[in-house]
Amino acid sequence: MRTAKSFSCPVEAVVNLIGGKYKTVILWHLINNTLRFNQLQKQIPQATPKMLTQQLRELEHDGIVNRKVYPVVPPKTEYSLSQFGLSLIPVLDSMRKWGVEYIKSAGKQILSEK
C-alpha cells in the first residue's frame, strides 16, 4: 500500500487509488474473474502493454488487485481482485450505472456491456 498521505476530502482518495487512465476498467473487468495479462489486454485493446502493465503494478501495490505468478514456462501470472479490492465492486457498479444513463441521455451507443 502506498504510505498514508492527508486529502482534502474523502472522493479524493478514491480518485487517488483508482484514478488511473485504465484502472477502474481493469478492475471491471476483474469482477467475478481472474485474468491473464494477455486476457485483460483483449479486453482493454487501447491500453498499450506498457500502460496496462504500470496500471496492474499500481493496482497491486496499493492491495487492490492480487497478481499470482505461476513457475512455469512459459511464465503464467494471473490477476484478481483482492478483499480489500472487492470493497470497489458496489463503487464501480454505481459507476456503471451513472454511465449507462449518460450514453443514453447523450445519445451515444455502449460498445459493449458486461
The other form holds:
There are 2 protein chains.
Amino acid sequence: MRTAKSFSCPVEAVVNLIGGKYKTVILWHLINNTLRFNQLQKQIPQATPKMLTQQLRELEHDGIVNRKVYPVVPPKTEYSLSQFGLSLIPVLDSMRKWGVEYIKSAGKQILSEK
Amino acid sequence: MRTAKSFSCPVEAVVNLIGGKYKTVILWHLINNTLRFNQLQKQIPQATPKMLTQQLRELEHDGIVNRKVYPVVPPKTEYSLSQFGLSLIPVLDSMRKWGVEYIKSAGKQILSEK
DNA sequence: CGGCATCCAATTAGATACTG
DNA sequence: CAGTATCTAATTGGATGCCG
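I have the form predicted alone already, so could you send the form predicted together with the DNA?
Every chain and every other molecule in the complex is listed next, the one we just looked at coming first.
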C-alpha cells in the first residue's frame, strides 16, 4: 500500500503519500527544522503520540523523512526531511500560498499562532 | 466542519478542502471539462455513486465546484469548477508535476490511461 | 439520470496505560 | 524520551434497493 500503485492521475499519488491527517503539518514543521519526537508533539498537540508515530513511520517508509535514532539514555530521535522530502517543498508551498488566500477570503477564523 | 476552522498551518486548510479520497481526482477531471454525474462516474469507476455524490456535495458546499441542475426528464446535472475552484489549479498542477516525477522514479507501476 | 436511504463492513483515530 | 499495546469510539466506505 505504501509502495507505488497505479493512479488514475498523478495528483492522486501525492494525496496518497502526504494526504494523511497530520502529514502535511508534520512536513510543514520539518521544513528547515530537525525536530525530536517530543518537539513535534508540542508543535502538533492535536495528534496523539500514536498517530504521530504512525504518520512518521509512513513518511519514513515512503522515504520522505529521515529518522535518526541516537542510542543514548534517555532516548533521542531526530526527524528531518530527506532529500526526497525536500522535493515536496514546492508542493507544500503552493498549498500554503493557496491556504493563506483561502483563510483570508473565508475570513471567518484566524490562524492560531505559529 | 466544512467552514473554515483554525488551522495550525495554511497547508492544513488545503488538505481539509481537497484531501478527500476522490476530491483531487474529481477536480482533476473537471479541469477544462464540464461533466455530468454519469460521466464522472465513468472516469472514476472506483468511486461508488454514493461517494461521488458525497464528495461532490462537499466540493460544492465549499464553493469549489458548480452544480447545475437542469429541470428536465431524464435529469441532467453538470459539474464544473467554480471561479474559486479554478484558483486551485496551480496547486493541483504542482501536485501533478511532483506526482509525475514520483511515479517515474518509483518506476514500479505505469499510469493507467488518462 | 442522478441521486438518496438504509444497513453493514472496514478503516481510522482517540484514550489510557505501560516500557526499554 | 520515545515510543508500544490494548481497547474502544468514531468516521469512512461499500452494497443494495428505491425514487422523482
